[in-house]
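Consider the single chain below, provided in structure tokens and representing the form predicted alone.
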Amino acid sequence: MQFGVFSVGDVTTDPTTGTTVSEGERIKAMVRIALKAEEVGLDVFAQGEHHNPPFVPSSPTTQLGFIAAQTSKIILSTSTTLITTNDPVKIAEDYAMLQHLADGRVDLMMGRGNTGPVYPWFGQDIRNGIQLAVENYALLRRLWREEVVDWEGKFRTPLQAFTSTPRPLDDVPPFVWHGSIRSPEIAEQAAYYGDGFFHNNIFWPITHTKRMIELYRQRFEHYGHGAADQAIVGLGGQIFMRKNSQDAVREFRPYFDNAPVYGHGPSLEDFSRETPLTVGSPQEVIERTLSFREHFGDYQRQLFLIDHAGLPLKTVLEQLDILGEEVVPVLRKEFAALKPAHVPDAPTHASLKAAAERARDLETIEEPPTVAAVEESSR
């Protein structure tokens, strides 16, 4: 199983302090927290894509590309992809030139975004949102798998006899999780493709993300991928810790009763209850965690928010050490230890490309002889 953190690199003032990062100062933070989620030994580090204020990251590939060049393990991914406003074409060469200087670690998660007013920024209608992630993202799989592509869509101009350079890494396209929080049509667009399906449940019940997870397994089933316990799954978490839990939940509260996500609204407690969000001691972490498999089953892949609402880049590095140091390899064991051997890991640029090569193998050993192959073996 993967573990991981992923930021939505928001800007916000501190409210134990009255002191607000500058933009610069916010993205150079994200990539030290990239570097550190390495160094303590976590899997995934994931980057949001926003176009507004107040977050930063509009440009995910040029981040994620200057983490890579300081780097060498760690899989770099998105916790948002626009597919509905980027252009697939962009997204195709941009991703492919990212996994070549990753040397494949390179993952990404399709998404609608958190705004409306994204899609007239960039000549798009949101009444077309549903349709918009269909279309673009069957152009840009053709992309990545065909050498030269003829297409005409809805939505974009068409394309003929078009090859998106570079080609992916080893012939092998980044893999795709798809990101919703409410969309059944995206839990059966990560079904019908076999691709991963990412429910950052942050904000909502356990029961809404129960529905939404069951709801890609049967489907993915059905499209033939697999059993339903076998469909590549992901969560998100969010998480505070300290020592014991009383330090925690008063050293976070002003950060969560201020945050302009949910800030003002209902109370840490109520807040903790009802969705994932655990402020506590890292056993309380673990064991919160733990839970999320009997509701959910066995999955591939979690990544925790560790560094929104104002929070000092010095406290979330305490995060990460906590995290990699008591809290990851607990999860890693327990969870390898109940997880049945037919259900797979989350899928990495390696055993991508080895699937690829057995199938390649495969096709040729099915070819039919040719009759200069059964001339030949006869002299």
The other form holds:
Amino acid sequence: MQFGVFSVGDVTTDPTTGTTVSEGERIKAMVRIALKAEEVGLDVFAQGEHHNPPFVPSSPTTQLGFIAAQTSKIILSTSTTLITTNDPVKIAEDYAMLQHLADGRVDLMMGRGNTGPVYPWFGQDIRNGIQLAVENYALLRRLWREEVVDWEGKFRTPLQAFTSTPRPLDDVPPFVWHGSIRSPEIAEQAAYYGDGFFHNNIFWPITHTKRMIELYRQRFEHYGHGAADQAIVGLGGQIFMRKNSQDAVREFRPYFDNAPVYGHGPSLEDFSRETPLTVGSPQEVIERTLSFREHFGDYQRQLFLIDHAGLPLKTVLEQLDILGEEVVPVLRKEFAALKPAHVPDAPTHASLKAAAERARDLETIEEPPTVAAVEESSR
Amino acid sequence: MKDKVIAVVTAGLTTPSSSRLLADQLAEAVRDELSGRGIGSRIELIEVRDHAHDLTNNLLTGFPSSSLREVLETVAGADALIVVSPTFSASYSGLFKMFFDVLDDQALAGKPVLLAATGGTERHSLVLEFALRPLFAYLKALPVSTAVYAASTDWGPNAAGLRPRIAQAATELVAALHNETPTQADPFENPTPFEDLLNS
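Mind pulling up the form predicted together with the partner chain next to the form predicted alone we just looked at?
What follows is the entire complex, opening with the chain shown before.
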């Protein structure tokens, strides 16, 4: 199982000090968090993509490329890549490029984006969100898998004899997750292609997340990619830890109360009950995270949100230390012990490359004998 | 025949409120009308006030708390609705509107609704027609033609005027109930096959 962190990339005033970091400081902080994530032994760093303040990461491959140069093991991912408003041609190119630079340590999570004005800024309409996700992704897949593409669709100018460069590393496209909070169509899309499905359940009650994941699993099986419990599931989570539970609550509460999205709404206690938010001791985080498996089945990727709402970098790095030292090693062991053998790990570049090679070998072996060969043997 | 479920959504603020008083009378009239036709009923009373915090939280977080979710599901699953709002600043109250803002916008499609409002003076009675009726038209509900407004005086000297309106509205709601109420398709039970999404 893979463990990691995902960053939204918001610039939010620290409510306890009134300090607001600059965009430059926030961008560098995100890099620092990624490097630290590798250092403490996490598997994944994922970052959001936004095109409006107070968010900084508009250009994820620039940032992930910079991180790739300074890391060697961690998988670089997105949370999410806007499949609706980005040109799928540019996504194909950017992420194939990143794949080469990062030696294959790249995957992506597709998302639609829910900020209305971003769509018209990029010449689109939020009411076409699902259709954009469907058409753009279908094109993206072809660009990565077919050398020369002729294509015509509803949303983008047609392509004639187009080759996306560079080609994916080893001709193996990056693995793709589809993230959606509430749209069954996206669970359906992930299932259809046998891609991963990620539910950022941090703002949602477990009952809802469960429905989405069950639908994805059931449709994954329907489309013949394996049994429902072999579907590739990722989950979000939101945590804040201190040695003593009460200290964690005391320190995190002002950030919670003033956070973008849910701030000035429900109490920390209500929100902790209704969503996977866990503020407490490392042991409480371990127990809560293990309980996800009971609701959603064995899953492949757990990402934690730890760096939003104005939390200072120093605090975030402390959270990473606790994650790496006390939480993730226990979770790895416990999840591994519970996972049946037939449940796969999340695909990586290495595993996808090996699978592609096996498939090629199989094709050679199973190729039907030619007429000449049959005549030869019957003589 | 299965009992009809009537959800009563009332948004009065005081306890007891005149909105609740009107809601109870309307519910009673609908129950009598149904039983007169040999149909059983179950009244689900929802005081919006009890969910005021959860409604605010839902607007901010995007999802309902578990107790609010139950209430929203009750409304979505009801055969018909009685809604009562106090008149505030020449319209329905903000709290009343919040309830219908967080309700799924398809939840009331095709559902018969009895519109009612209360106010300090009868001068505001058209609030039913220029505020409540368009709201429920937008939600694709089927408001019956008689809507009931109760001003302060209707609880005293004018009570005789209110009673027949209540009875008329209840009769209309029950008549509307005889039409099949369409149920909403569940996208989780019957997902659109991906080929259809791809080809649409």
